[in-house]
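Shown next as structure tokens: one chain only, the form predicted on its own.
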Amino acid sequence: MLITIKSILAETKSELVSSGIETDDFELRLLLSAATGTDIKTMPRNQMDISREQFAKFKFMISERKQHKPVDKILGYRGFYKYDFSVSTDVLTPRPDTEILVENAIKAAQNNNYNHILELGVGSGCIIISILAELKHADGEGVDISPQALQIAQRNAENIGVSSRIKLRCADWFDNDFNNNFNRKFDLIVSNPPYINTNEIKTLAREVSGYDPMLALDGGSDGLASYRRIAEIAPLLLETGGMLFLEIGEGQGADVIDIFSRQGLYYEQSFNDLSGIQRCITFKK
């Protein structure tokens, strides 16, 4: 059948506004391409030939897509720093965001010299892996209390070509003896942990609420719990002379340097985000 990409656009985009969603032309055409089969940036711009069943592949989408699935969980990929990732919701959608600890992380691994990575909360695995798919000659373990987050990021390291050079292992670590998993020290430490307010997740867009993982969401009564514990970990895991980074929620920033302050890591700089938040918040042993 043959279709004008316009009018099927405009159309679907009414539908789902009349959802609540919003949505644009990008996430319509992503959704398009994927059913169709074909590369968005060869689709082309004003009519092409579908069959029956990649039309009803697309509306399916846009039915999910009524529900507040997000786009990446829809597709099974999200794109981030130079790679796509596969997700579901048993992980967390990668922010773009989260790429300025990336960044930072392997500015710093590079101008340390820093070969032995950890991540803590690994979920998709988008944080250290592409930081050693940057580092060549890094090897690194990822920690996450899921199963099948670590499933995902097994995919991840093995499409990504950096399988070789990661251990990924399922620990939580809360256990009262979560460093014995390890039997070396780290040079850099990295973790995205979950900073949102438990009260604070039922006003989440259901975007989030709903399909990303509450493990990867839930801080505690203040946010801040999964801090408070890594505090108490890493310094352990740390090399003198190493580095933590750590994404942080808005208006965190106090807290999270007065946590790990106590703990004896000195508090070295922060980062904003896409919107100008603090994001990322590092320290050194």
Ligand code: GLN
Second form
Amino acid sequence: MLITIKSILAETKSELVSSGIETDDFELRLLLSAATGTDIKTMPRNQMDISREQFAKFKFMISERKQHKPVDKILGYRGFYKYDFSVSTDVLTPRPDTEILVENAIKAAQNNNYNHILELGVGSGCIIISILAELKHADGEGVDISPQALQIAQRNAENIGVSSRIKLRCADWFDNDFNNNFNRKFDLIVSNPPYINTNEIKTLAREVSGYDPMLALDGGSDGLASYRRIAEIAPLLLETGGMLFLEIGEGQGADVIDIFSRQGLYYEQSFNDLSGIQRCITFKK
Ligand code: GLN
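Since we've got the form predicted on its own here, give me the form predicted in complex with the named molecule too.
And the full complex, kicking off with our chain again.
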């Protein structure tokens, strides 16, 4: 069937907007290109011949979007830093704000010759895989409580070509013997732990509360539970002179600095995200 792209996009847009979903032409073209298996760069702008099956696939994607499913989770991938990462509802969607942590951790690793990296709560793997892809001589370990997330991280590590330099393991950092999982120390530890107050989760956009895993969001009654635990385990896993890079939630900076300083780490620096919110905090041992 021959479709007129402009009118399909306009119809779809008004259908979504009337269901309270924000959307734009780029997003809809991305879904259409995925449904039809066409490269977005070469997809026609005016008319296109597509099969009924492809059209039904597009319609199905739109019905998912109507349920507030975010576009990356419909497509199954999301661009982050320099690569596309596979995603599913088992992992937190990589956010552009987290690229700040990645960029600065890479700089610190290059300046200090850090080669052994640990990520606590690896999820899709977007943080540690991006770092390892830049630091060709580094190796790392990534831990997550979710076996499903670890499968996605493994796939991403393979696709991006760092799987020989990363070890992924399933473990819960709240376990008393968590540190026994490791037989060495690390130069750099990175983490974007769950940091949302349990009560605030229901106030988040449905794209987040309905499709990002609770395990990756819920930071306990004050949002700081994982930081308290990481402050107990991370200093023992860090080499002297090594650094810890943490993502934090809005307004958590002073509390997080206090929590880690009490465990003997030295606060170094913080970095703001694209909206000017303090988003990444670093400590040194
Ligand atoms: N940045 C995410 C959000 O605001 C939360 C991620 C996290 O808890 N680590 O929805």
